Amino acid sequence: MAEGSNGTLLILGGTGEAVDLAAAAVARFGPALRVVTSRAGVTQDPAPVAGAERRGGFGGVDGLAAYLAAESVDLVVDATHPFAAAMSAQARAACLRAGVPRLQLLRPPWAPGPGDRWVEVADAAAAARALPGLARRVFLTTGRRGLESYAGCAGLWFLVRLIEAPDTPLPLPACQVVTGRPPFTLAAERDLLARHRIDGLVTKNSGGAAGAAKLAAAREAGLPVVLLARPAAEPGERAETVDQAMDWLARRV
């Protein structure tokens, strides 16, 4: 960006860090930087965001590259979910094509500590294969995608937590749905595990404080945790915190 000029920052959202970054960038840079947060529209009632907001997909690499050019985007911060591998790959390719600097804001993964009984697996299919013999009443917090992998888990019962209630039946042999949006407290997670007699947890290694309470509750209860590993991060500059991302922006605005 030229010194003294107004520029445009595109934040690819979907996480709490994206919301926090938009607020921090608007507060710090003011009119020197137009902040636009893009959200895919997966949830119907997302948290409000500072600056401008764009809803919906771009249409792949070509669509995103065209958007960057049409909107004169100067900087991109990819603050999508750690498991949004396809979107991050598209962001990298589009930014390379358009010559736009890109930063990936990616919070650190969780790491096991004393008392944790973790079984780390590559994907949902591997998680389904790991469950027999580990648990019979499973707390499943991996989101709506990939639930069909557990359809063949005969004899298991699932408590499925989603942000919004599904509009069609889930492809599971026996289940109950609860809804909620992070962050969750440790007390609430303890109560949920006890009330539903949960004896195993399946979750993604998303990292971050907002979803960590379920792991602490499982540790306290001595429950096994089947943890889906993250996809590999895209090459390029990376920050783990909003403060680090703000430092990256400050060097360029």
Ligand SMILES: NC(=O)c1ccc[n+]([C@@H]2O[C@H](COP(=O)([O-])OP(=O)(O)OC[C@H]3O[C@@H](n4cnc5c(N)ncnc54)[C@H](OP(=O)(O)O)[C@@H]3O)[C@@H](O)[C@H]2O)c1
Second form
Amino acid sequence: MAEGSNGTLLILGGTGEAVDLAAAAVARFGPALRVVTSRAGVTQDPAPVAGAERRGGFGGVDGLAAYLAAESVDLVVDATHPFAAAMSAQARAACLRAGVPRLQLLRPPWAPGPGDRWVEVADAAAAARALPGLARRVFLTTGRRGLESYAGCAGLWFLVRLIEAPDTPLPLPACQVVTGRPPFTLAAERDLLARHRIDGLVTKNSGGAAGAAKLAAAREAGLPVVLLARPAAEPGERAETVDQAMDWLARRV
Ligand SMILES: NC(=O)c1ccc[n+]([C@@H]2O[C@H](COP(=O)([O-])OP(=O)(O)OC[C@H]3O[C@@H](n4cnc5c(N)ncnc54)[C@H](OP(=O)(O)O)[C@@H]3O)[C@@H](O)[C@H]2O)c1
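Having displayed the form predicted alone, please output the structure of the form predicted in complex with the ligand.
Zooming out: every chain and molecule, the one shown earlier first.
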């Protein structure tokens, strides 16, 4: 980016880190950097974001590459969720094609500690296979997508936590939906597990502090946790924290 120029940063969002990075970049660089956060548009009422915002898919690699050129984007930070593998792959391909530097902001995964009873599995289908014998009343926090995998789990009851209430019935034999968005406190997670007599948890290895309380509550209660492994990260430059991403930006703005 030329000295003194008003460059453009595109943050691929959908996480708390993306919101924090936009705030930090706007505060630090002011008018020297136009900060645009992109969201998929899945959540109806997302947290407000500093700088500009756009919503909705780009239309694959071609669409994103065209957007980068049309908006004269100088830098991209892919701060999407660790499980948003399609978007991250498209970001890598589009940035390579457009010659735009890209950083992936990827929080570290959770690791088991003393007292944890974790069963790590590759995907939702493997989680569904692992559940019988482990639990009967399951707290499921993996989001709306992939719930079909649990459709054949006869005899199990699911408490499903989603950001927003679903507009179609869930494909589960027996379930109840609770809505909520992170962060969750340990006290609230402890209470939820006790109130619904939960005896097992299924979650994604998202990492980060905002969703970690459920794991602590499960540990306290001695519950088994079926943990979906992350998809492989895209190659390229990577930061684990917003501060590290800010350092990467500071070297380029
Ligand atoms: N997967 C999760 O567990 C999870 C959890 C929390 C938050 N999120 C957030 O929710 C969004 C969707 O997640 P996903 O797992 O469905 O993603 P995905 O499978 O990787 O992406 C699906 C499609 O959604 C569009 N998209 C995704 N992120 C976008 C963004 N930041 N801006 C514009 N378009 C985006 C893209 O459409 P086009 O091909 O049309 O460009 C992409 O091909 C992501 O932004 C992610 O950060 C995901």
